[in-house]
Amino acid sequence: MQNAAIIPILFTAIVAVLGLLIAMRPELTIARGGKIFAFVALCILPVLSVWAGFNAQIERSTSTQFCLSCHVMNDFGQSLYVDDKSYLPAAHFQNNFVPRDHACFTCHTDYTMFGDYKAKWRGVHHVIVQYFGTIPKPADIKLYTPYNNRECLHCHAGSRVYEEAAPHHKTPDMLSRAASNQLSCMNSDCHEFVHDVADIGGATMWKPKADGQ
């Protein structure tokens, strides 16, 4: 990701240098080759710079660090470290069931920019509220729509541990109902503890070992 971030900076620096050169030496553009040079420097390279920067920031926005960079999301980040395997995000994060660097995006693939037009508008609304509105308390933040089992099944569907787990066969049609989204994976009889940030203050936290220990 760091290398990806360097590319737009490099492009921008090149555009600035070439633009300054053309401004200081306008006679360079008199000849045909100079016109081509100016077109590449002032038109093609800026477009490439914007494209590279956009791609770098899109990739960055899928990182856990980016998702938790807003103060209001701190408690959600802390919930990944709750020392209780019944807490779904914590169990996935601590056991590397999801990549820790992209933990949020792995389970929320339809969020804001990555979702439909409604999700994109909600993302814009979040930015507006962040700077001009009243930021809600973490415990008051709720999903706009019920969590889609698709986000669970794109990893678990077909896996033996999921298909053969006894709790997933409480009723004969349980797996098929989950697959069709008729039965939420996060109901009171299944995985009811998700982030649960309202009670995060009294929770015991898991402390990962430092590298090399």
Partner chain sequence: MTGPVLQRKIRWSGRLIVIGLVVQMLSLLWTHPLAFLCFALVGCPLVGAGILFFLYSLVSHEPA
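Same protein, different condition: the form predicted alone was shown, now please give the form predicted in complex with its partner chain.
For this one, just the chain is written down, with no partner chains and no other molecules.
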């Protein structure tokens, strides 16, 4: 259980106790104060509780642990530990370019107004496939659409190491083409090693010293 969920759990428990009180003693609603109490306990507080719980669930569903809890994602989780800095996810994960406990979501959400919810909606689809569909092999799992540079530039745009790196100036318009998504960061023979789960078996793995992940 994550600490962030303790408050919603406690709040839900209190609301449930109040609801149970009304369910067991509906005659409380005869008095004026009981009517107000019933409205608060059976209408206002449950709505707040659902809202708090939903936020906790959404926050939790962005965790690396959550994403890797499906067996088919194991190899993708392993690919974060490949001891090769040309492997993009591994380099980001091992060097803390992304928060390790939210590694998957940081790169695989859409940085748009409803991007988080779109990502979660895709996640619901994945769960349905996991339990009711045909689970593909890890190597056969592909993105729905080509990776958008917007997600990379959410962090890298404006950073000195990105804008001044010599490989990013092979052509004068390289950065502007990347910014407009005409030149993909990953599919242009630049950062092409991503998860590569098909070859994960033979890869050398990095072993973190004090990190339990």
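Everything quoted here is computed from the prediction, not taken from an experiment. Just so we're on the same page, rigid core means the largest C-alpha set that superposes within 1.5 Å between forms. Residue numbers count along the first chain shown, from 1.
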Checklist entry - Would the C-alpha of C190 be classed as shifted by 2 Å or more between the two forms after rigid-core alignment? => result no
Checklist entry - Core-aligned, does A203 move its Cα 2 Å or more between the two forms? => result no
Next on the checklist: Does G33 move appreciably between the two forms, meaning a CA displacement of 2 Å or more on the superposed rigid core?
Outcome noted: no
